[in-house]
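Shown here is one chain on its own, the form predicted alone, set out as structure tokens.
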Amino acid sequence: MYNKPANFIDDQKVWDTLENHQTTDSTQIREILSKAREMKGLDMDDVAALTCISDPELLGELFNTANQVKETIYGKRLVLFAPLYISNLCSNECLYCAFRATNKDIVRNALTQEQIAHEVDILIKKGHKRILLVAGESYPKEGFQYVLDSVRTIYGVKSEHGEIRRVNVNVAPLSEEEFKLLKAEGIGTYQIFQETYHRETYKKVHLGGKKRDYNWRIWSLHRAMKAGIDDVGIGVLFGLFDYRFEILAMMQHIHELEAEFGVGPHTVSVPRLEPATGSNLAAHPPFPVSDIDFRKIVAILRLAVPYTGIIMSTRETAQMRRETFALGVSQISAGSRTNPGGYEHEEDEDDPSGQFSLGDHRPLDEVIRDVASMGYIPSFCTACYRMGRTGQDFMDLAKPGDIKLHCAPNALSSFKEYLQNFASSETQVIGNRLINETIAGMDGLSRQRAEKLVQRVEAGRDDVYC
């Protein structure tokens, strides 16, 4: 069923809705932005509408309106994760990728499960309390078990005061069977982009390997939540075809997967192109995205899918990742690095055997003092996927506001672990200075949670939450 073409992207729809929205009408503009303060999402000629957007008075009340929205449903909070690429192998042929077969440029790698522990503890660590596991989509000789042994191993490391309590992954697609052996691993987001949604480009850049399958591909978020995985994570590279056709097609997808299982996706990702070894294409995007219209991408998608987070990752500069926290982001990475064995070998930032080029190089510690510098609170938290908050059970407690109540208060319990055992002395003075000003702003229940893990936490206590 999941591999039949995929007619719910229709592009002669969205040709169509961006033809009839060429032109910004101030009034009409307004409008859709009063819409977007009732937290209801957007509709696809809204999206198209604000896609239009350049006067910059316009552009100001539609980065407004995103903070606004951003702010009422998520607060200060900045959920922080690290990736852990533990394979490069690659039987596909992606023209932007690093990792793509036929790239004689780089040292292939795939970690063994006791270099993984290694990575990991090296994480752990540092105070991460969230991984994205990332391999090329092949594998060793253990083939797809080798992702299942990997997310154990990843579970099964501990040290003084931590271990990874969240583990998400980004690898190919795979049979709702497999899907359902992933699930039994207790992973959290499975998380795959279909690069571009526009046919044409994406046959033109997937010239070999499964990859080049469109259907196999799309599908496979339906396939994900069939086998009972509920938290899904879609994104585009952004810079390989139009941005406006991309942001349309996204939605079309999202609408299915609301249609088909009740829910969308629980992430939006929106990386775009950088550098990468080997690859003409990556370092001349064929659509380049400014600035401008990279920050309207961040806030048009808050505005049309306002309880959905948005992943921003070390692509992106540091100034350029503190813009979009009041855009829309709600999820970051931090301290990343993008080849195997990345972790160990940190001190080597340009390791050519990466994914692709980092804008952002800072170690957590940095990223942390700087976002809490700002008001925002960095969260460690992963609460809901522990007491089941998944899926359309966390949609329940999110469109009314009421998981307010549980995610404020365990940002700051989960915060101030970090603080007390890993932070700089530096951090530590910002970062309770911020956690105290905090609870002071906060009221009746949510603010007596607060006061109660943060002090449970101060007595010694790892891993509270509510």
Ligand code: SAM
The other form holds:
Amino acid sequence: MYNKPANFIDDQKVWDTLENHQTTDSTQIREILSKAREMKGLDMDDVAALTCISDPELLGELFNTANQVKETIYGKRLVLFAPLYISNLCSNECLYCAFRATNKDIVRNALTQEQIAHEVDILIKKGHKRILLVAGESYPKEGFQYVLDSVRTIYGVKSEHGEIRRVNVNVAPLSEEEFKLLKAEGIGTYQIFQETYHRETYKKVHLGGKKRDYNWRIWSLHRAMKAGIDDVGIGVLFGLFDYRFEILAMMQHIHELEAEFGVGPHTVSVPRLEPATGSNLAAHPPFPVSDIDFRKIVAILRLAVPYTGIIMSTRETAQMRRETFALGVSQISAGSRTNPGGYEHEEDEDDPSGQFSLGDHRPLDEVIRDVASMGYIPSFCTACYRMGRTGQDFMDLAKPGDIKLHCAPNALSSFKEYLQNFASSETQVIGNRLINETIAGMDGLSRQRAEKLVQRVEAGRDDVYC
Ligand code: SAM
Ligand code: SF4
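Having seen the form predicted alone, could you give me the form predicted together with this ligand?
After this comes the whole thing, all chains and molecules, with the earlier chain placed first.
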């Protein structure tokens, strides 16, 4: 089951929709933007029309609309996480990736459980609470058990002021049985990027190993959901093919998950192809996405799937990341390393054994300070997942905007916890001011909750949430 041809990705329909909705008509675009403000999402026709915007005035309106929708649903929150690369062993031959099997230019390494625990300890001491576990598609002798052991190791590391409270996972597609085992370890989101939905391109850039099988990969989120993992994340590696095709095909994937399971993906990632050691393709993306188109992609996705988190990694520069917060990004990584053992050897800022080069090298404290100076509240909250508010339950809560009653207070208390336990004095000043100003601007139940939670953290309690 779930390895048959994926008919729900219908290339012809994507091309027809793009062809039939080419427009420069400002009235039509404005109608779509006004529909988007209702926050019920957009259909493929609307999305195709929005990709045509090039007029600076309309582009400005698209960006403003995305900002309004983002602030209505998410407020000023930005969730923080760190990737943890446990291994760069890989049996696949993805032409864009430094970890591909035949690349002799990197040092191969799979961390032992002790080394993983050490990396986690470093991340906890910086203030992280969420980890995204990442690995190539080949495991040491323990096989898939290696991933399960690693999740358990991560949750098992305790430090004076904290622990990792949510482990999300980005590893190669699994069987339903393996997904069940992963779920039993208490993971948060399982994420996997299709890379490109365009079958011909997929074949051209994946030359060897199991990843060559487009169908095995595209059905993986069905298998994950069937196995009970109800928070799943999707993504496209932008730069491999025409971004307009990719967004529309990704919409088809989202609609398919919604139709089958009643709930779409929890997150969408928007990685852009970055240079990678030993990869000619990564150095010369076949369909480079310009900065302006990249901003457009984020804004369109925010309007198309308003309740889905959008993740922005440190592949992008600090400046690009800043700009996309206002366009709909709701989760960011910070202080990342993409080579196994990278947190222990932080001095090697751009280790050639990393998966790709990073655009933002700033440490967590600096990112937090920057984000807070822009008025965004860095959130380390993991409450929803721990209270069982996942999948359909999360969406039910999120849709009427009720999530604000939980998320806004929880973001503030988790930020306060960070400031007290881990921040530099400079960041504390900026952060505490932001917390006070934010609470002053709140009212009703969310203000009461926020005040109470923050006071509890001030009194020395960690990990308080509602
Ligand atoms: N190995 C697994 C896989 O391929 O699905 C999981 C982890 S892989 C290390 C995570 C993601 O990194 C890939 O899905 C791909 O989108 C992204 N990636 C690979 N090479 C990249 C590059 N040169 N620039 C940006 N992102 C890249
Ligand atoms: Fe391996 Fe994933 Fe890199 Fe492909 S993208 S070479 S599967 S680590």
